[in-house]
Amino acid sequence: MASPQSLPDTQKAIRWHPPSYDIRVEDVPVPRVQHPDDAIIKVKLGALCGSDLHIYRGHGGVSQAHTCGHEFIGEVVALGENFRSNAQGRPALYSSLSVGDKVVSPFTVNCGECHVCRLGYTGRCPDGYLFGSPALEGGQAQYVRVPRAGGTLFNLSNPSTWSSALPNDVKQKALSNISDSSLLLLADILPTGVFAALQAINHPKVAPVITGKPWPLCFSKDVVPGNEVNFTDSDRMLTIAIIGLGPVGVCATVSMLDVLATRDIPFQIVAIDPIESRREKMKAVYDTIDAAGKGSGKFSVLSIDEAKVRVEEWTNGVGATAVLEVVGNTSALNLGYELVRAFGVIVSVGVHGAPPLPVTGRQLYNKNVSLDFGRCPARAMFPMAFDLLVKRQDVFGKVGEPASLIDRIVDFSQAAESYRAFDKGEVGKVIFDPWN
């Protein structure tokens, strides 16, 4: 087992420096542990995201030179004084973590301790920080620092510290079967994906179709006499729009399928993005998932335009029930609200840095349409993700495939050449190993 000692003084990095696209290999300080609450982590692989191309391209705000990269998977080398064994009162891995634990970071940090964490929205922790930012170095390194370790780190060599609905031997057994590659989509894709279907199947605009009452008696067991609806298949009928086939689009398209399959609810998706390769993309893994992972409603890829008229079709002018924008710019929301229907909603978790939105208040009181915006408490998705991640090998479990979500792995050298590919589109999921 690595001990501070026995630490290398510098490593490799991927760092941005303003004002745009200029990425750049370094040489930096390996991190050391700043306070007792501090996990020095060996990185095994870390990923580029779609959110990382806000700074890249310059539109983040950002004007300081820094390590790029918040999705990353690897090994405990350095932990704080505050990792102990019978540490009461502070969440179990602060009592549990070890120095050569194999973890799983979210994008975030979340202390786990405070009122937010509790509730579940860590992504919101008053004392949390987004890695690859000026506030905190990310993980396209060779090390990384992660602050308030004890509320944030995933433990994949003891378990017993995270819940899952799967039992303890299958979740040990589907732990020791899975690559690092694809335990790295815990960090921020997969969770958000699983996070904007569940958003948009448990949101109250959708309750009427889910449960056969109109509003507002979807959210009432009894029947009030008098007020008795008869639906038809078409008010049953679950029209979804997905803007954005990007990985985390595809996340979200898998989920998606995965929940309606499951509650067998009567459904029709419309998947859309406007680059050629991303659509063949989503047509080739959703061929590839099996019945019991797609359900039997309607599928359908489509570029905007063919978008636009397939719903018009599929609602009879009426719009979709519930959009999910996994894009982040003012385009994708106007698409959202062309396709919704009065009394929907569309739910966005894609990073928009360009104010203003491009909605009016008067626009969305005319439909009655309601906007779920936000990031994901990746912390707090990570059982349903892990799940969802484990049923679903045949999408996430291998690379460079037609149907895999990742499309490479790749060394260091490779980071501008990768950057500038996923920004044009011209490739989907890169992961960076550190050590190659």
Second form
There are 2 protein chains.
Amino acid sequence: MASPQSLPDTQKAIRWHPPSYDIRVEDVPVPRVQHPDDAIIKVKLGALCGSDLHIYRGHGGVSQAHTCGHEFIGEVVALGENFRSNAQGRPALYSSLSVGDKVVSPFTVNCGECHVCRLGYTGRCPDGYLFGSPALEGGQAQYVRVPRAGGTLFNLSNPSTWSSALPNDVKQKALSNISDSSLLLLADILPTGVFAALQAINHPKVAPVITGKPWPLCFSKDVVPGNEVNFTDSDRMLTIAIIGLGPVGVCATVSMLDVLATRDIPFQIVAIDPIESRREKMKAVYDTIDAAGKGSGKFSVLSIDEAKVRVEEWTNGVGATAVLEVVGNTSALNLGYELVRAFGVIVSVGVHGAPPLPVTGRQLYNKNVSLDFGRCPARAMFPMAFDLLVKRQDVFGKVGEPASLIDRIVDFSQAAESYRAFDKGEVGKVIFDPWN
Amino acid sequence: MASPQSLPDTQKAIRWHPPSYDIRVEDVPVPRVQHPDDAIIKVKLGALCGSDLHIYRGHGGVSQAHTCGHEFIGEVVALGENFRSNAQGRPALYSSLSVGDKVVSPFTVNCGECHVCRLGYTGRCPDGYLFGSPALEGGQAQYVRVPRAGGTLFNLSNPSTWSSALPNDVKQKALSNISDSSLLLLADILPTGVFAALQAINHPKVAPVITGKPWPLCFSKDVVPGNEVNFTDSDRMLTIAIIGLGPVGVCATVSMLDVLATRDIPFQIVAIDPIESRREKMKAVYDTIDAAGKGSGKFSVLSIDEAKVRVEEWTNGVGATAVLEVVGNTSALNLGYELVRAFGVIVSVGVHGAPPLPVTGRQLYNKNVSLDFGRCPARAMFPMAFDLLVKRQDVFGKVGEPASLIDRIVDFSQAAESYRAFDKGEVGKVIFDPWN
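The form predicted alone done, now the form predicted together with a further copy of the same chain:
Whole complex next, starting from this chain.
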């Protein structure tokens, strides 16, 4: 274990000020260990995420100035006293994390040892403070304090402390080859995209199409003789609409393509955004993916009106089997309701605001719609997201190219301008380097 | 095949008149075959269902007088010309159904040969007219016309045309022993109850508790080493809240108990209704069920306020894993939201009205709630519901006892009074015998 580095007293941080649109780079104290479970991370890169815009615009119900950012990657520089060689009965990192280790954090804290965390629902740990909120200073800074760090962090220097479907040597080699900006996608947007795809694919209402057995036999391992149904090719066709092609929407699309290609599920996907530059990005990403990663299904990137016509044509008016709503507002939900079939599912991973839902109980009853809302349990999704990150370095490994999710890496002097341009849709995902 | 019986010209029928609360027994024409796929059924029994009350109260948006009722059992008295010995490529009943056969119908028509029906989503067949609506005369009559009858009906005289998990001899013997009033429960309320339970049990957000593997490993057949989590007994405990103990709510509860007992899943169930007589009925039903049918979990029947406290106590404030909302109004949905845990699921099988949903997108996001709405695909659920009907004759085989779902069988002269008393909660489920 390396010796704790001596920390400076002050640091630079990107901070939001109320009521809205006010981003400043300020000198603030460097955080110290406050609790024996804390880790202090020296941030290498901190990213700007679409959900930062809720607070930026003053829509977050927040009135307290704070350091922004819930996506960061960095190096451990100090650990609380609960990190020791034999922290038995606690998450593995309490015994193995060392000063000097490279870590990535999910966007929320999770203790890793409560009932909710054990179930894998790490996004709703009762200790689950969101980084970059009044409750917890964020990672768009030179240093950040991570509470419950043995449950929260992933140790990228010691991949034996977590596992994936990849062999250890592949995992180790991948880690040494993948850039920090690429690994930073594991903090939020990549697991959130995988989460959206996973919920749709595993929803019971999608099961008949995937299993080729009608509801409710799709849940039974045994075929009950006399109830066989001869499915046609079109019955087995999964029609997916993905609404919103910001960075998370692109991740959800790439993840969905990968699942469908890997499992050889026939599909047709329409990826939808009203903004042309986002559609162009999605097309460039799709063109980049190799044949094994995108399978042989149909794939269209369309505006809203075009998409309505396309889903109608593809499904003879039946509608999409599943909709991924990756925006988080009522018009996107409304579009989802319009596109989804009876007995279809709408998965919504966007951060929704306070307006009432745009559909009534009667409408949901009349179409037998299922809705799955909520925040990604990023810590639990990490291994699956990591595997996709390794597979899809053609997409996730690049910066500033037409097919890359990350538009640019800038220094803190460009913070306010980057927020402004990102809010206006003039730039894609921006990453801050706090040390340049 | 028996010869078609000669049908009378007129019959007695229970009819609703606008705007509300106006039930009359009237002489109306006996229906005739209008389409080659039609069957005419001589009704033996027709039942009154909670969802009939929407139209009765004038809440259904209906302005046209019509014959009521979507639950009926009877005998085939006429068939369209598409019923013939070799109707190849069509649902089996077109080749095998005969005049004289005893049949039960699901509450909606389903063709059995479209994409939606093949998937098992028979409740949303594009031809899926609801019996007892302006679109299709109902079964509270002496005769009823069943469109798409080869796809819609179940032939209880010839159980080889459908299948269940039961051996054929058990099935045949059961059919000869089960009363018509008991079989009539297959038209709607029993499959709807089974549907509610099935959706909850198979929802992906319930999977960690059932599989004992955390999200998202619960979807993987292989355990990925390094991600094992030691679940405690309380992590494996499924907490279910069932809101609404009308006949469908009781069926949902009996079905849920049966699934949990059969699969040996540890559980605690709270069954909730504000009306004491319904709670007493639920308790009597529970006491009737044998040990194999109710397993060894905790089971409480409580009022709303008691239930809130109980779920809090049972789960240390985490909330119910799944909620079955078997009412169909906003206060029931609100209670569901309050009781459900983060990453929980609310299954709603009630017929909802036009009011906006009582929860916002922000609330659903903040709790990662899943909602599954809609009408039961009763035709598809029939085999599973039949098996439960056979198993639970201790509950479903009785009339007029404290533990029976069916309160009384009456003649048509008591139609208006029965609607009134059922609407006021003064009687339980009522069945009409049109021939007494």
